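Have a look below at one chain only, the form predicted alone, in structure tokens format.
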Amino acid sequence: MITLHGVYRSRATRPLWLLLESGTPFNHVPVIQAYRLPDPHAPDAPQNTASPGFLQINPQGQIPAMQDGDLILTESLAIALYLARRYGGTLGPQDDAEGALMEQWALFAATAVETPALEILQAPSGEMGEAILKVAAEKLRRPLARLNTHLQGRDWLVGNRFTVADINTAECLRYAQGHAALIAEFPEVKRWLESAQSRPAFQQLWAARMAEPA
């Protein structure tokens, strides 16, 4: 059975919410990020990125990590594309044509897409914060405006079903949903984002995480 090692408040949420798209039975180990805790290595903290158990499955110490048989998959964008391909149905390439597209929608949101839509996410208040938000969300608009028209006329990204490649560009892209006037500017990725997370797996992915200490 696969494993996958994380929690819900990570990047494990992209190959979680692919696996409870699709129904695959999995055995979910929750390892939270060391940084989140007082003392990683007191010996009652619970198991995180720097126990050394995991350390085994992943010496780079960060999550999501994939076990399925003898294969050990360390990035989410990459266990997705890979839990979709073997296990996902219609989630996955159907031919190599698809999953070219997916694995390019992948790249796409890995280097275009999450960094600053994570600098949105993060971003402080105060003047530094409102400045940083400019620079972020000026880089994202060349991706979302690419993004933007290739929806125009679709509900999804490839093959016009939902795929693998909705859920990685989806998740990299939800760190900037708080920066609700660039969303806006684009209409056809607010509604294919909308359309996404109202998906029953999502909420219940959604409901998962915020069940989870922050």
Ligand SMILES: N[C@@H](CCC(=O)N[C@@H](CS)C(=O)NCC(=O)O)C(=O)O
Second form
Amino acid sequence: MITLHGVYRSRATRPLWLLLESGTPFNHVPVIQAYRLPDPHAPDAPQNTASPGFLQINPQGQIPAMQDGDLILTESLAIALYLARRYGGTLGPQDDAEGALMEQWALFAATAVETPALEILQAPSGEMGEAILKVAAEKLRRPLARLNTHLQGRDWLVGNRFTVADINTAECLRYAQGHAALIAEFPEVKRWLESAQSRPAFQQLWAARMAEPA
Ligand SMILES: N[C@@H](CCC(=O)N[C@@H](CS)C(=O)NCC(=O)O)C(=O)O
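Please give the other form, namely the form predicted in complex with the ligand, since only the form predicted alone has been shown so far.
Once more the chain from above appears, this time first in line as the rest of the complex follows.
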């Protein structure tokens, strides 16, 4: 049985979406970020990223982490890629070229999208926040232009069907979605992101996330 460690309010959404989308049974351990707790070492503290038991699974002290038999995997995008290949059916690659493309989009999401998208999410209000938003949006324009071009005449990123490539990329880009004007500059990206997020598995994921304490 797969065990997925990490609350819904974290990057665990990437493998969790994959698991829900594929209907794969799993055991969920809602390990929470230590920094969200007043005292992560208190005897009654919930299982968190600083708990000794969790540090044995991921000595880096970060969620998500996955166990499948003897395999322990960290890195949300790598976990989603593994689950897609092993359990995801058509969510995963059907040949080597598709596998390469799914890895390409995961690396694209991690290296070109996630950091500026998080800068947008975390920008404070006020003048300094405005300056951060402007720089982050500018950093995202080239990757978004590339994504927009790729999506012209296509519904999904790889193989003309919804796959792990869409999950990983959409989840990294979600952080920037609050910058509606930026996303609107790229209509194919907007259309694709909205259709990914209207899928029942995403809706289920989002409901579970909203049910967790903020
Ligand atoms: N690159 C890692 C990043 C993992 C990460 O930063 N996780 C956050 C939650 S989204 C975390 O565990 N933070 C707690 C901490 O860093 O102490 C991944 O994608 O899995």
